[in-house]
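Below sits a lone chain in structure tokens, taken as the form predicted on its own.
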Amino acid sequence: MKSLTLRGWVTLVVLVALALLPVFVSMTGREFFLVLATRLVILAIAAVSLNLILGYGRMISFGHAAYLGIGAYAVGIPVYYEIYNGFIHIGIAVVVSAAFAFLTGLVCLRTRGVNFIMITMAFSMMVFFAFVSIEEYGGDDGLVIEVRSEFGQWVNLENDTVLYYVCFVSLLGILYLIRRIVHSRFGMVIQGARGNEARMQSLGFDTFRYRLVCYVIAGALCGYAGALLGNFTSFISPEMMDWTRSGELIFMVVLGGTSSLFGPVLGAGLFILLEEILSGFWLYWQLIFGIFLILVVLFAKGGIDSWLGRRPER
């Protein structure tokens, strides 16, 4: 223990209170903080997703946010047909976000900079304008999913608190399996490809191929995270998939700190409390936001994880 940096303390923390946090909410009866902290957790596993192409790729997105709209549709749609099962419902998000990567990466992958965000933003608006257009759906006004998810009796996502730590649990499982990605040669290749992909072409990888299955995967536990937020808000709409969720995104890995594992997910729960606490205070509070982003990157490159990692001056 004496080992750890404060980034470690601060990771360890972090854990150990949303792990318990159900349990001060049984104490106290706050149930409004397992609301906030589900919410926290199911953005938290978006933006370390989005972390997958944005830090150790650079591919800058923002259409990532139509990965959220896929999965929450996936559970939509099929309990409007009264299909509950909740293993359908996660196949269909997660097959159905990886295949909509892999044909819009096969065509973003090929551009760079400026053109690539602008194409991801595109086919994200296309998703958007195609649900929005779906009257029998709810078109604009939304969907309402009368009934969650079933897994069987063991796993009742009706009961606030086994959703929640599903949703936890699957936290833990990405999390993991990020790191395993990002320290594997799978990973290795798609961080060399970052920093100078003509050297990494050279030595006889085929780059593209690479970063389009990242793309795949990063797309793909997004939409399983969509499908979680569709349990939790038990409403979807076109809204979901908006260019604008696409820059909330960025701007909670940003703010933990790209390139970093834990990182996103600081973002995502700094994010969500100044969004609380700003929204009951100011008018403007989307301005507090665009300003407080301005001063991480000049004056905290690098994130929240940066900073935690610093070391002491002595």
Given for the second form:
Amino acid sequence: MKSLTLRGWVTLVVLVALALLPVFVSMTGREFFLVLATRLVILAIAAVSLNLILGYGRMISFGHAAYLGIGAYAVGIPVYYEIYNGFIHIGIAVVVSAAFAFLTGLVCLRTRGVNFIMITMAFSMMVFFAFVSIEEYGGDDGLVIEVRSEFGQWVNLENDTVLYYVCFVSLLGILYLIRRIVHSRFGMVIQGARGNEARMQSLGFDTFRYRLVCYVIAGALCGYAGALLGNFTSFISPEMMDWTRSGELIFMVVLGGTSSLFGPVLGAGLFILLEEILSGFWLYWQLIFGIFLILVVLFAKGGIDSWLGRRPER
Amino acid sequence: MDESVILGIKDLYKSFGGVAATNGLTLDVLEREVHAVIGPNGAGKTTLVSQLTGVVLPDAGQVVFRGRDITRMPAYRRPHLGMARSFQITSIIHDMTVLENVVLAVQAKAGHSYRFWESAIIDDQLTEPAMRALTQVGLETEAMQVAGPLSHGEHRQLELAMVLATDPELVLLDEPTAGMGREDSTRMVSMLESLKGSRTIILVEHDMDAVFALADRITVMVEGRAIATGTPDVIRADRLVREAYLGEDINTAIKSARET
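Same protein, the form predicted together with its partner chain this time rather than the form predicted on its own?
The complete assembly is shown below, putting the previous chain first.
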């Protein structure tokens, strides 16, 4: 077996800790940690999916939280109509997210830079206001999800530990999926277009279409994370897809390291831990948090991942 | 004669804000020839390249490649017909390795890239042609290095390798020796010489040594038009060409072209 680098060790330790966390919780009875870890893992999935477009494709979407909302409503609305089948929930979450990504991507991906950031944000705010205005599903008060998704008798999400493991295994699966995508021919084209789009076109790649497919994959994966989030919080409100939520996802990716496979997981982890610790100290913890984020952006180009011995970019 | 025309340019017009960069250009490029395009600065050479590659669309006129009208075809579709280009200012993907750059070029030719699972960089179908192209330009030992930090000369070699890797019928070389020292430039010329006869090459070049060493035919452009086309000997002797170059003899012309 190859000897592990520092970042290899960190990855391994984090994954093992996450895998064993429920054991620790059941021994100590501190349920709180399970709640925290479930949230961490779900947001890690969202951050990893965002990294696919932001890190590998340099498509800086400021509207990624919309997919979390779509995914969560894909659980909430069917449950409201007493449809409890989890496969239907996940199916709706993924398909609607992909469709939303496709339709908005057709427009967004014709723009670059700040325009892209603004237009992705605008589309996510459209979804935000759409759900605020639908009284049937609670408007801006949100919607309580009475029952969690049902997946037959083997997987009972009402059990918090089972839900946690479903999220954790999902994270592992999606990390593996992204790893394959990034190294595939498709991933090469996406990264090539990040580096030099004009050249990629002159080689014969229709970069717009490749980008669009990438955008749809990222949206669908985040929609999946949203379905998990809906199950976890048992509540969904438009606030979940506010643009500040999208900003938090960007922070997680930048904090962990863009275009690094595991970076966003570390970023999501640190983000949630800091948020938890700092908010216990001081009412205005966001101030400290903001300063910290600025320092990271200024002095740690490449995020946590670059501290672990990896050159920034690629 | 006509069937051996691989690229036909007819009455091409393109103006930018009232200034005609291409002004009724007509030009035939024959199969497997090295066709050099020269002319003073501002003659419209770069605009011509942009129109042939589809980066800029002409206002009027026609571009026909192997009997097919490609005047308005999007840039990304042209390589699939067998056209490839190099850029005047090196255009590579800086944060990828040399090999990855060339693999992308091979990939472009190898059908669609909507393949999400198998790793591209360990796929022999991609890496073998890529390594062949790198060997051809003498860059094989740098294959695993990140492209960005390499020297200018190496960037130009990589640029050429990416063109060769797509195995094109028609190669558009936009100043392949731009910014090169004498030594690198000589190497590039001998490399291009080895390609002669195997494919059609359109060579836009300032370096007259390179042009006269390589070209089968030369077209001289002035003010967006072709004022003369012929073999190097004919061009050397052409009175119009001399006049175009400030009314001086060709040696002065060569000198002035080098300085730009």
